[in-house]
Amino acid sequence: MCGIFAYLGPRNDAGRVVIDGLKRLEYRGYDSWGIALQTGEDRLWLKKEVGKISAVENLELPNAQIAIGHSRWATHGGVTQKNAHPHLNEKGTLAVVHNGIIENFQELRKELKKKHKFRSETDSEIITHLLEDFLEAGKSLEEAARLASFRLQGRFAFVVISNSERKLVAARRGSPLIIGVGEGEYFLASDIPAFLPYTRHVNYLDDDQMVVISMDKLIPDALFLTLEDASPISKRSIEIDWDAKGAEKGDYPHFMLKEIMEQKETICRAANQDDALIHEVVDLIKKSKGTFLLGCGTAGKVALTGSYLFSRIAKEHINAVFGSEFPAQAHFINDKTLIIAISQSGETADTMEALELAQAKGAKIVSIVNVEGSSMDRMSDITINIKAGPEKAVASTKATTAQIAVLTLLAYAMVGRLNEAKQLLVDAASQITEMLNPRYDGYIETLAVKLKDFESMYVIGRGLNYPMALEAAIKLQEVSYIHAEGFAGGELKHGPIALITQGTPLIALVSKDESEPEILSNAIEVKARGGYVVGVSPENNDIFDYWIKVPDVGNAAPILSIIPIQILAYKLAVLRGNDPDMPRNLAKSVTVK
């Protein structure tokens, strides 16, 4: 779970281009970083550090037209300079950056240690030594990369440069790698925002494919090959419709706050789907003999919300499953099954593995994603793009509510009420516009000041708000580092109420529907035991110690209920001195299992 960025082209400041690209990938999460440059010397130029890239504003870099860089989130080996990427061979003539996990690294390391000296504890360094062996056997750089890939078990994406060849060579299986095509220059990255200031034209590297980008000619070119037998393949160029400014913070102090505020527009964009596309998905749901909503983390809570929406609106039973737990239910999957997968990045490893399993059994796949051309998009029968634009804060906000909006469209379309759903969502978006103002922001900040020193809090909801209680707890955990748990209101008395002591904060998500009397009753039980009750509700109630007003928007309640919790989590993070954009131990795109 880390970031790759590489450059090849006519610019002489390739090192600076790569460092700036790594900064634009900081949202993915990392603990160390490094770059390697081809400078024409006998050894590649190398710089590796622990900590943030922003600490090297005045770093002097040699001229170079080829460079690779990496931001590492530790998996194998501790957070040290030696474990940071790129990894060089002993002669310093070869450099590799790698994402993913090599599952057979212990076996390979034992084999390679007979000949090579390892400088790190990582699985990634294995690739460097495998490449060196193949090069010493007379193989070309691209052939060495291809052959090395066959030795690796697990998911990977790696990029290699040497001191003697004017080229980048990259291979992929399971971990994302995207090629940005500029005017006579190329970029390689784990995610699009890294090169968005330079180009919006991309090629996607698929599983078991490699690319060789060469400067041997006057104008650099890219050759795409299969890993299996090095057969040339053609690639479709895709133009990304993201605005480069959309990937920048602008006047906001953090991406998380910017993305919370953008929900005024993103809900409308998500609702503005092509009717034919929505009906095509609905037809698949109706024809299937079992439909699963699939997601991990926040997307998993969105999937659960979807199951409630389909039940409530369409009277349709749809299963919601976490991607990581899907293999335990795969025994039910066949060629009449439909999988609806939900992901912001379209690259989530556990969800991808679940889709591969379902695909092998002949199931149809629909993806709800935010990145056109992502792995999930390309392996799906149908894709619905939520159109949220770049989301760079680790804690998902605008993508979450946009995903819920799309599921709302599908649920209503199941019973011929798609236009009603669109109007509902547009109305909800207008209500969000009224919510997201300085007064509302300040009111929630006052609550955050009251809660910032607590180390535990709880969130309850019923019906459509139950999945949002779970999601609210995730938001609080992610950025404030406060221990937070979400429960179904009715489950409190079956155990969790034992955790309530004098002053314990409890947030109750309340909607104007049939669940309102019962969730208020649950909140009363907590208050009777000394709890501090925060109500998120269209109407105030005497039992609330603090009331956050949300508009009554009917079946769009999950969207409106979660937004004040997003703001609260952000405020708590800032007050507690945390970085809300890059929480500790977390990465934006979880591309390893």
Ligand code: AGP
Second form
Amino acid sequence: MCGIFAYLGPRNDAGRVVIDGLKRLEYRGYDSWGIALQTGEDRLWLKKEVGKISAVENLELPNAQIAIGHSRWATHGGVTQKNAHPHLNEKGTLAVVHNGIIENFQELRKELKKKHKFRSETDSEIITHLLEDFLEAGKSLEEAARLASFRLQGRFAFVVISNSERKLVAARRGSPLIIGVGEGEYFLASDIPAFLPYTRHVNYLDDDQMVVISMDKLIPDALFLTLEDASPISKRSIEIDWDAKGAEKGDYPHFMLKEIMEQKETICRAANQDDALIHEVVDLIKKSKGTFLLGCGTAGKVALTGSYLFSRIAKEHINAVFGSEFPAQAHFINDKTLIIAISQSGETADTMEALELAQAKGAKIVSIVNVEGSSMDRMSDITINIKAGPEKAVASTKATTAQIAVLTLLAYAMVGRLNEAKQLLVDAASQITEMLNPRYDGYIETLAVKLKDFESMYVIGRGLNYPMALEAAIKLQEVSYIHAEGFAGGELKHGPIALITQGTPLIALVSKDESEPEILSNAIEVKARGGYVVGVSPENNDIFDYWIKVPDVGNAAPILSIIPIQILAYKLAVLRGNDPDMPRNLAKSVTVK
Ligand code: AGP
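Could you present the same protein in the form predicted together with this ligand, rather than the form predicted on its own shown above?
Shown next: the complete complex, the earlier chain at its head.
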């Protein structure tokens, strides 16, 4: 949520490096963008615009070796040029980019307004004015940043430059900021793919830490300090194994399509986990007095899928909770509790806050994440990496199915059947390889053409497919903007069936298990009321108006059921003229509450 990118180094085109970096971060926020450059003039050079950074071409930029930039997802203040970052002080000598939310912004704004003229409605501009006050009191840029951070409540990552000091100064509490370490040059970004074309060596800034990257001092590396008392922290950079190509679209028109297609390989990669690691987590589950699966949005639906998998395969009760709802369960948490967090980014604020709450009560934390070195990875007792590679489309696809694959391993391993789970997933992956072909794609596109002008559609499932009906609805909502809702098949007759009129599309996710007759009955009830029934099922049935075949893969059914819906959502988005990679109002990594 909001992308930060900054550069310091020998290149004279720091502005272009930052613009390109912001383009690779655009999935984090795309309302507006801005950059500030240190050019040697009295005022920093500034450019801010409403709109997407990806549309920017041939921008004339002055030479600079230090630059900061930002791609915004609006929280405080509308989508306007003034509210875009960076925020400069009146003299134009200081520039700040910020990600997060400053919770005490109203009181700080009131106080600072007595002395400073605010030019935006944002909470972020407060940081600029706080810094200016500390600089005027004779503090250095880094000391000003450190002291300013004491005044801020909430989550933040900010980077500041001035017109006079040859440095980048950044601080973090709760929002991600990663340092890319090149040959005598440094990159600061909210996410790793942004600087992958330049370096794979990274340093993670942890909460309550700051970094000073300077051209003036001969320092061996960026200087890391605690925010509390500016004590130096020693950090070694690590090499990550993502490559720049994996984070590019290649020949695909959109990341979402590329990532859907990658599921041929990502399920196998996710299944290929170290047995010892899986057994370590299983031991924790067995020892715990209460395990909670936790996630938000799609990851929340995966958590629910996990609860069904554990019940079905391991006969083990595991709770599934949305991160934002976790505080309501907090009184059940103690040092015997185990929390398993599910998150693609490893940065989602609602999940992070739930984990911090649980950790404070002594609970153990396991995280299932895609981003190595993410906040959740680093705060967990054990991390399972789903190994899906960079997921850039806002709508999660390959991370979703990889997370389900890992939960399937855990559920089977609980009853000593880990190898069986690995085989099941490898078989499912090979079926996906056969399924994802141009004919299948065209067949789903034909359905998308039929459905594209409907105002509403519904999805039903039972058992393992119930959480996938909920996930299907999220996928359809976020990229097609068609009103979609998912229900447990049996729940329809308790209310939602009143919504069915002549032609209303209903997608039934059907598996070849004990739930099959009942979900078909639910679909028949809808058909009897004029509904248009789309069956996603291994077998055709007379009641289906449109049949999307999915292979019968037993307990891997949730993975297979969701893939055609991902394709359908993508096709609907394109047919309706939406950008599936950057849907309106959304951002990839939701680092605000
Ligand atoms: C997925 O399609 C959504 N964009 C969203 O619900 C997402 O799953 C959620 O914000 C959680 O993100 P995370 O996996 O990075 O924690």
